Structure formats: C-alpha cells, structure tokens
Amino acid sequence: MGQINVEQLGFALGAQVTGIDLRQPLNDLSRKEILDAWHRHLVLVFPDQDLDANQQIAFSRNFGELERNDFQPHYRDPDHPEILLVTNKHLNGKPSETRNTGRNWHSDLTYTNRPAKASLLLCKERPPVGGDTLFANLYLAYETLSKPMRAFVETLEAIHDVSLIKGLEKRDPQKVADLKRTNPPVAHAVVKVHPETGRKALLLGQRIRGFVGYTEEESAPILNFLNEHASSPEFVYRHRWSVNDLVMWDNRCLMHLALPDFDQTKTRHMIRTSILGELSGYYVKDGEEPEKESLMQAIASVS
C-alpha cells in the first residue's frame, strides 16, 4: 500500500504528490515513490507545504548532494548557501537581481561542468496572477523527431554561455563579469542518456551560442528548428502557483521557462534548491569554434 497520492497534471508530464508532510524525515518507502513518480512524471507538485529553509535543504538532501551556489554567490541566502533566492523583492534596498530569473528557456547550471540534476522551487509569496512557469518534456522532443535527425542532433555538441542567460546585461556589472568569469563557455551532447532511465533526451536551450564546429550562423537554424520543436505545446505542463507549492524538476530530461505574466510591483518570492548533477561536458577555449573570418582565410591560402 503506498504512502502517498501522486495525481498526473499533464499529458506529456506533471504530477501532484498530496498525503505526505515533508517538515517530517521521509522513511525508505516514501522516498522510493517519490523517486518512481519523479522519473515517471518529471515534474512533481507538493501543494501546501509550509517549510522554511533549513526544512527545504533537508528534504532536498535526500536526493543527493545540494548544490552550495559558489558560482553566483551574489545571488544567494547569506544564511543558507544551498539557497537562492529568486525573487522580485528589495535586498539591500536595491531591486534583486533575480526579479527576471529563467525568462528563456533552459535547464538549470548547463553553463557549469556539473549541471544541476534535479532543481526544488518553493512558493513563498507570489503574484495575484500570473508569475506561471512552463516545462518541456526533452524525452518526447528526442523520440518524435524523425530517425535521420535523430542521428544527426547525436553528433552535435551544444556550446553553453552564462551570458545568454536573459537580462544578464540589467544586473550589476561587477557581479556579472564575476559570474562570467567563473563560469566560462562549456560544450555538452545535445543527446544524453538519462542515467536512471537509460532513455535519451535533448539538452537545449536558448542558452546555446552554437554547435561545436559549426558557424554560429550555421548553428542557429537548427538551434532553432530544435527549440522550437522542444516546446511545442504538446510536450509542455504549465504550472500556476500557489503559495507553499514545492516544484521538483528533473533538468537531466527537461527545460523550462518562468513567465513574465504578471505585474511586477507585486511580489514574487521563491527559495530553490539544486542537486548536483552527473560531471559532463568541457570548457570551450576561446578560438575553438569556426569562424567565418578564419575560414574565409584558410580558403584564400589554398586557392
């Protein structure tokens, strides 16, 4: 007999977990269905869970090592580095900076050699309306594409920049280049097999500067085509928050998108944590990537 209810919310993913309090420790059988219902349904909504932050780090701990934000640290809880916080409220007396965190879509820390395995968002206070965030099944945009493009994505590496994060350029200069310092261009498989599952997925974005060894004007048709196959509205859940929703998400099989569809001088104001995932990828030298202008030469010098 299980311990929990778990309530599909969408088609192509989304479930809704009630009958558990996570304030209290999770014994084994709890977290074993969690776990089946995670990998069944990618993303999982806690409804109603009051917890403050030592409570969040806690229950997230049971999936694995917590990421401690150590390449955004201006972004982070003073008192808690394995939270960041992803707000609209004055810090400082300053507006934060993470007031339009996630308006493009992505999976979370795939500019970093270790991207985040599974990501936890709590609901502290949000928006009359609006405020939703949207997530993308990346199993069913690999498994409906056809066989030879199938083929062809699996050849492909994916160059990933910290700068095309969007509104990057609205934060304080400083703590940009900081950012941008510490987390230099990486190139991962745009397919990779989930390592619970053994089925592939896509790993896109709009994140992405180009494929390794491809012009970035040649790059961007396909990166296109394939992010806007990823989230077609057949392959996407939208949630709508509530106050104390906890959302649980697997990066390794999807991406997602926070809305700009509400007004901004309501508050928004969300606590996340991230699981360390699965080392991956290498970083990308500077001059690595083709360019027109050294191409345009190597031809001259031959002909």
The other form holds:
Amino acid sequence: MGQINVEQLGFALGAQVTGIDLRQPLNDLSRKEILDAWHRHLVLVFPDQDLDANQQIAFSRNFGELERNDFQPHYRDPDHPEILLVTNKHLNGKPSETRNTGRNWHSDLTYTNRPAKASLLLCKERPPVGGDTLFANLYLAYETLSKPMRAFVETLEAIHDVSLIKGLEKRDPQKVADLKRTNPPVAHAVVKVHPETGRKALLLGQRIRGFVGYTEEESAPILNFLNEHASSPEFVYRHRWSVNDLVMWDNRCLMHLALPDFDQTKTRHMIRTSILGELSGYYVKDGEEPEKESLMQAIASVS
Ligand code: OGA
Ligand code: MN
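For comparison with the form predicted on its own, please write out the form predicted in complex with ligand OGA.
Let's see the whole complex now, leading with the same chain.
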C-alpha cells in the first residue's frame, strides 16, 4: 500500500497527487513514490499545498540542488535567490517584468548551458478565468515520428536563443540587454536520452533560432513541423490552476506554455523554484550558420 494517491489527469501526461502534506519533511518511501509517479506522468499536481517560500524551497530540495537564477537575476525574489516570482503584481510600484513569462512553447533555461531539470510552480493567486498552462509530452513526440525522421532528427543540434522569449520588447531594455549578454545562443541536441528513464525525448520549442549548419530557410520548415507535431492536442495536458496547486514538471521530456487568455487587471501570482540540470550544449557564435548568398558565391567561385 503506497503512501500517496496518484490519479491520472491526462492520457499523454499529468497526474494529481494527494494524501501528502508537503510542509512536512518527506520520508524515503514517499519521495520514491513521488519520483516514480513523476517519471511516469511528467507533470505532478499537488493540490491544496499552502506552502511558504521556505517550505517550497525545502520540498524542492528533495529532487536536487536548486537553481539560484543567476541566468535571470533581475527576476528573482530578493530574499530568496532560489525563488522566481512569476507574477503580474506590481513590484516596487512598477508592473512586474515576469508578467508575460512563458508565452511561447519552451523548456526552462534551455537558452543556457544548464537547462533546468525540473520546475515547481505554486499558484498563490489566480484570475477568475483563464491563465492555464499547457504541457506537451516530448517522449511521445519523438516516438511517433517515422523511423527515417527519427534517424534524421538524431543528427540535429538546435540553437536556443534567449532573444526569442516572447514579449521581451515589453520588458525593461536594460534588463533585456543584460539577459542577452549573459546568455549567448547555445546549441543543444534535438534528441536527448532522459538520464533517469532512459527514454528518448525531443528538446524543442519556440526559442530555437535554427539548426547548426543549416540556413534559416532550411531550418524554419523543419522546426515548424517538429514544434507543431510535438504540440499536437493529443500530446498535451492543460492545467487549470487552483490556488495552492503546486505543479512539478520535468523539463527534460516536456515543453510548456503559459496562456495569456486572462484579464491582466486581475492578479496571477506564482512562485517558482527550479532544480539545477546537467551541463549541456555549447555556445555558438552569431552568424555561424551559412547564408544563402555566401553559398551562392561559393558555388560561383568553383564553377
Ligand atoms: C515558468 C512558466 C508558466 C505559467 O514559470 O517557467 O513557464 O503558467 N510559467 O506561469
Ligand atoms: Mn517556463
């Protein structure tokens, strides 16, 4: 008999976990059951968890070392560097810079050489309607490609670029300049083996500029196809938030998107912790991909 109750929320991914108070320290059995459920369902929803910052930090630490948000220092909680406030509340009298976080498909921190392993988001206030979050299963996205397409995508490395975060133009230009300077474009393999489950998943999203070695024209249709395929409705779980839902997701096998479909005069206030991932990928220089004109010149010079 297990310690926790796990109830599936979606066919592709998502499960709700009850029968546990996350303010209390986890025992080894519960921790193992949570990890098993998480590996199976990718997104776990823990309802009715009224955690304060320290309790959320303590619970998150069960799953690894916490990200201290050095990649985006402007948006962390000044009292707790492990916490990022994803909120449209005013901070210091100004609209929060994170009010449009996550508006296109992404996995957290893939624009760095240390993408987050997991993220935990706690809902503290929500608008009366809307503001759901979508999660797409990237194991299924890989597994449902044809065999030759799987072989092809295995050869691809994608260039992840912080400047493709949607809505950056609405943020403070100085902070955005810092963000870009700290985070030059980084290449990651498109197919990754999940270190804990051993399953292969795609690493995709809309913060990808193109593929290493390919022109923009060549990359765009491939990238669009892969993102569309991966976000097919049957691979997606849509989470409708309740206050005090803590949602824990695995960035190594899913991508997610925060819907903007709500009244921005109503508060949406979320508290995020992230688990540090493994070092991965390499920085690429701007303009490393060949351009059509230079290819034409190369052809002209040999003919
Ligand atoms: C995030 C994120 C989703 C949301 O915090 O990484 O993408 O719905 N948030 O706020
Ligand atoms: Mn995110």
